[in-house]
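Take a look at this one chain, the form predicted alone, written out in structure tokens.
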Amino acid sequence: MGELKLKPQKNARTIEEINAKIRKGDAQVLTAEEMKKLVESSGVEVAFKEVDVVTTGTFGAMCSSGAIINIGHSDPPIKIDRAFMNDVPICHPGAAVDLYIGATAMSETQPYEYGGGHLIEDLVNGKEVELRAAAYGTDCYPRNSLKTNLTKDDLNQFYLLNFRNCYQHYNCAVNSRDETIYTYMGKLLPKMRNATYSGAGELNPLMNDPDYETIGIGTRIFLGGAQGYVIGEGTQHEAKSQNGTLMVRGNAKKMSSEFLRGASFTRYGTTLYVGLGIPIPILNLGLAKKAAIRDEEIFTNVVDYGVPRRDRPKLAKVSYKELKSGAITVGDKKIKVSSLSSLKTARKVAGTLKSWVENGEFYLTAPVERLPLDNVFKPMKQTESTPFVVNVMQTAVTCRETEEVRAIAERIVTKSVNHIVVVDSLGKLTGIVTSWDVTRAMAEGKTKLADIMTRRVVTTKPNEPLETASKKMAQHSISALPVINDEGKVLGIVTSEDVSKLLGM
């Protein structure tokens, strides 16, 4: 970074004054990373005097994204009821030919491989896409079906309209289960063998203005490679816990797939990666201090996604410095961690925005209304209770690995069960044996339990939703799950029959 030689400025400045400097080509602009280096070397007061604007950036999967399009009226006209573009189901939120492409909607012919995010990227790139639509027909909209090919130039409007972007904080995810799971945090290996996180840390826009002094309705931003605007707080916005989000809008016809990319998460679904950056005007010393925040000062929770409940266990707190190092420590366990977002592209967002401001191609706007600071994100109100494994699990009939097959057969008969759980001297799970296993063993003349028991056992925990346990049994073609605690001790068993009785299956 070159030496900055500027005249001392007042103790405060306005956006109008900064925009005047941008017009003259005199504005001093640093990326968030450059700002932190300046504060570190020269102090926050010098940084405030020398810097007018700090640019930020982030590039990650933002599932609550999509695009509003208007396709124009056909002849004869149609009032669309159902629509598909490249076989992706398209939402019809309003009038006859207004449509909304949701980033997570998946193709009916290529599920998990192609979806709304890819469709938006294809349109941004000028590719031709197929539209199929159906309607019930009315006197003024008599057409019942439609099939045509379109590009973005054929659309009257093509606006990115994202309900929740630019997360101020995001969890770091691990999986405590004995099996791999596939989530919106990517592929999580069993027994916490990996961790994933998202976000740009000290480059994150909302971390550099955490009290939203300069960010609100009407704030001009970098969005997908073009200029866009904040149109309000994003869904699930909660300022009190520094979990702010933004609702944003921009003209997708001017965007670039360099900063707007469709993506697929294995066995989870599709999404849209969005490049978003906000210029932070350094209006006062306080904003200069906030824009100096470093990765070691930004913390997030390590959350166990192996527990399929809203209140997943929080196992530790880690800083973004630790996350970016490639490994974190939870208890006495060191875990490799990888990012789902691109720090390289986030830096490119901040750098591109910096050049726009320096070259007079981007001016700052004061928000007409600041983002709310007092709202609280509420969980869903549920009028029906959700059954969990603990609600139906039965006492498990157990045995030791050293027992004979004939003794296990007698236990199955006397206890009227189809599954015997094998445990060690501490009551921890070591295997499972079924009545079918025992019947076959006796027919083949086998006498040792160790020769017939299943050692790789699919399990559940008491706080797992019963529906999840049911899917697990169907996925593995089994009829029972031992219930264990975090230490592997057997607490009980749940069978497909128990599930069917409660869920009415």
Given for the second form:
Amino acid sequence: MGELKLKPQKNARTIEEINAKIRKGDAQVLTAEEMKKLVESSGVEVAFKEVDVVTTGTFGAMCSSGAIINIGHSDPPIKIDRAFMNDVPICHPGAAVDLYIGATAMSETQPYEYGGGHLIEDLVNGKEVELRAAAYGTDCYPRNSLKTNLTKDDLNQFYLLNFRNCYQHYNCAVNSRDETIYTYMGKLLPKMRNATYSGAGELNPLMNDPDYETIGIGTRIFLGGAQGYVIGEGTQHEAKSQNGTLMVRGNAKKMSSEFLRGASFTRYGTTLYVGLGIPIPILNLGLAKKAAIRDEEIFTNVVDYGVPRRDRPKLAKVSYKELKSGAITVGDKKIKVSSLSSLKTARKVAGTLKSWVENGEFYLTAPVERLPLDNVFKPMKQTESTPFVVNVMQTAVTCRETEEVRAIAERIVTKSVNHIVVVDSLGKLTGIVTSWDVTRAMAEGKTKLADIMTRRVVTTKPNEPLETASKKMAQHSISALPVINDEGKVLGIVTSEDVSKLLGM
Amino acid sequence: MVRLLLRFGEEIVDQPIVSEIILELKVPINIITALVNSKGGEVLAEVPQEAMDKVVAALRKRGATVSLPKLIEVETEKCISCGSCVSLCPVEAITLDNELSVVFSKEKCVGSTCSACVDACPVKAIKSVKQNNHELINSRLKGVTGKKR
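What would you give as the form predicted together with its partner chain, now that the form predicted alone is on the page?
Now the full complex is given, and it begins with the chain already shown.
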């Protein structure tokens, strides 16, 4: 990236000049993919001379999205306190009838199936939606409840207002656990049998202007199939680590569901797929170089989502070229990888934006203010500590597989425990046996531990949040989890009783 | 080859029915997926077109239910071609073409006995339709034209 850190060069082209060319229909516009090919075949100098604008695009699940709507006043008027549209709870952060539809808010009657994202898509498609509202009633807003049906034409304002969109790049996710997990990175099979990633790589708008020379407050963009604007940096924006994000706004009444789709991730919740594209004016040679960036130069971390912690283990570094090839390598393991965002639609965004500029339907704007380049994305300040397995685990009472059931029964009594962990000579977990198993073995006349022990054991690790361990026990209807390290060595045991004592559940 | 979905109830699940039929009829039966436990079993199997009638008769004689497997159904107009499903498919029935569109191959798909892709689709464009046992009757079976491979 060294050569890309050049000081912004004296501009050889201005936005006014480019707009004059657009007006005449003379502007030379390439999509980001076309630009990269041109630079490869003819060199950056030629590309810089020939190209005025490079269009970019991305289409992915962007949870920090939503729409601000104004529904007008009823008679008698109401100051809405609680509201639902198609059973999706709607925020009422401001005055009487201004509402915000959050993409991740889920329907109370169809949770995980229908949510704010779907509601926005339905409104965009002109569908009628049902509004129910309740209020406490005031002298000026006497009404207590309300029910009505609305379409987008009935709304005074219907603006997409997304506080974090267009992540410059994102993690690639895998799962090291023994069970499938469902995350905001999609379905992750056990033992790293698949991987998922998100982001358009070399097509991503921010990757093509990584120093935010042309993208800033006021930049006109493609948003959901209509024209919108960048209104600031997005939340969690951190340009220097290539984790830039944007806050954007656009008139949703003009948008199309081809570029704005409600979605639901199994056992995670609902969200909104947003199509976003930005035209990069090639004002100087440096910008031409930056817009030539290729997938093989863009790297991301393979992160283990099987560890439910903020700082999840990073297992490898891969390029977007590898990700787009369909397989990545972690250690000596080849893992099939798929994208969660649609590269096909990202291409379509860049292509549509290109045609808009070529046809004089879209003019470029210079930012009125630059976005911050030195932001740091801080972790949360926590004033209360949360418990982890390590905080409650106890020494495990262990035995060997070769022991007799009778010996185990005695140990259960003398140690007064319900669970005995079976280990091998190295202290590694091979099974578990409970007082219930022993009672049954006695009743059935079985004497060998090997015949009654459970070999497929659900386990935990010391750094696992206690809430996760507790969920595991509930899910599998069990009352204890052996605590093991990465090598499978038994470190202790955590029981549901210990958890209840601490979490009060 | 024709694909058949075989179901075995609790009372017959411990019997080697498929093996017996292979030996008795000398017909190759290719088991593609199998989900079997003490409560019963569901097996997706391929049999040669010409031997289908006698295999079906032999299975039914032994108490198994035979039906045509419903494959996974994809509503292409809903699909956004994200590709979330691609890495989950164990038989590469779901791929991306040159245009980056998600392409689904009915021939390769092992059907509703797998269904790994179904709950990974963010726009719910993939459905696995499990067929009812009574759905298959002899007359329907006769009309089957299995894809030759």
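Model, not experiment: these values are computed from the prediction. What we label the rigid core is the largest C-alpha set whose atoms superpose within 1.5 Å from one form to the other. Residue numbers count along the first chain shown, from 1.
**Item:** Core-aligned C-alpha movement of Glu403 between these two forms reaching 2 Å
**Value:** After core superposition, the displacement of the Glu403 C-alpha between these two forms reaches the 2 Å mark, so yes.
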